[in-house]
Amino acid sequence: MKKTFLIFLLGFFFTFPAMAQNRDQQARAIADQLRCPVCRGIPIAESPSELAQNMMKQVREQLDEGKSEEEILNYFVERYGEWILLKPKPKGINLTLWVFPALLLGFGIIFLFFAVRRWSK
């Protein structure tokens, strides 16, 4: 008994401080998608302001509770609007965002193919 007791110690002492590494590399890779409402250029995790370490304790709660990625980040979309996510869900307008400079660049370059031919004529 004794033996059995011991044994599960030492595998818990081992194990729990990779399963808290791993929980804080989850929390750092979901703070790294969400954008600082004070700061705003820059991901919670890398912010120095108070509501940014609220929201990482949110973060790491969450991750506690048993959350997935996506709903913790639904989570603060549904709070905050979807502006809070530093790269937004290529969706709605956004979709728009993202196909813009695709077209653009397509376009541009397909106006310079058109004035070189011209303009070597």
The other form holds:
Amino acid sequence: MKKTFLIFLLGFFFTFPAMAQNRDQQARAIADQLRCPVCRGIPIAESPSELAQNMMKQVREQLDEGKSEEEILNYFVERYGEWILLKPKPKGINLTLWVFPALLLGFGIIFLFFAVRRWSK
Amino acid sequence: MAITGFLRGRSTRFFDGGVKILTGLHLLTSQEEPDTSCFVKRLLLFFLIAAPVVALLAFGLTRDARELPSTMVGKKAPSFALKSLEGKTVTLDSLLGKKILVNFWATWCGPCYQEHPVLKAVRKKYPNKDLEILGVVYQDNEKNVREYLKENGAPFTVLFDPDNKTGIDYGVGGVPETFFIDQRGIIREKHAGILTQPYVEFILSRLSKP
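Form predicted in complex with its partner chain structure, per the form predicted on its own context:
So here's everything in the complex, that chain up top.
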């Protein structure tokens, strides 16, 4: 009885810091995706501005409430618009961002292929 | 061969070919008599490639990058319970039924100072029972606020928002930012920047319509 309790206690002490670490890493991972509304070019995780710091706090609090990464990102998108995401979602007009470079690369390869063939003739 | 020729500044067939196909410009400057059908083809190709790029740049570069979309317009205003300067807790729910103007401001904010008289004029014009004006303090302290209001007057109920909680809930990115909330608690307009009296009156007149 005493032994199981001890094991439980030990387990608790070992997992507790791990959980805390996990939460901070999680918060950091989410905050890395959110644009700082003050500095515009950097994520809130790296911004020293007070608003970004408070947004970080908000992320941590919502994680503590048990919200998922997606829910937290949605919370910010609902309020600040999709603009708040440093990496736009791959849908609609945004798809050009994903498709265009690949298309360009494809065309470039085809172009090079014919150019080289003509040149080596 | 082609690459080294290119690096030395000599034009080679490979390099020339690429540029020619892409621009067709050599045909405009060429001394030789161009083959017209080829010329038209290349010009067409040039516009096919250049036109979308120019259009994209024209669209992207003429927009104001600092202007943020108003995603909160049309949504239910996030509820809040904030402490006023007098120490009373003010909730959004308790104010429903009136038009509500929520102004995020700070004493360190220049544009807020400029729009202060506008808010005072609006406060004077509309009776208290029809319009509530809330001034949510953004990243500032009570001492500054008290001094500022003693000097400039208070057109609004001052509320403190620790850690920007309500500000973030409203999607505020800076001050001044103003939200117009109708009698049912729906955000009907958001304005970032200095308010003018005609603008405020226009928006308020729209709030009375369903």
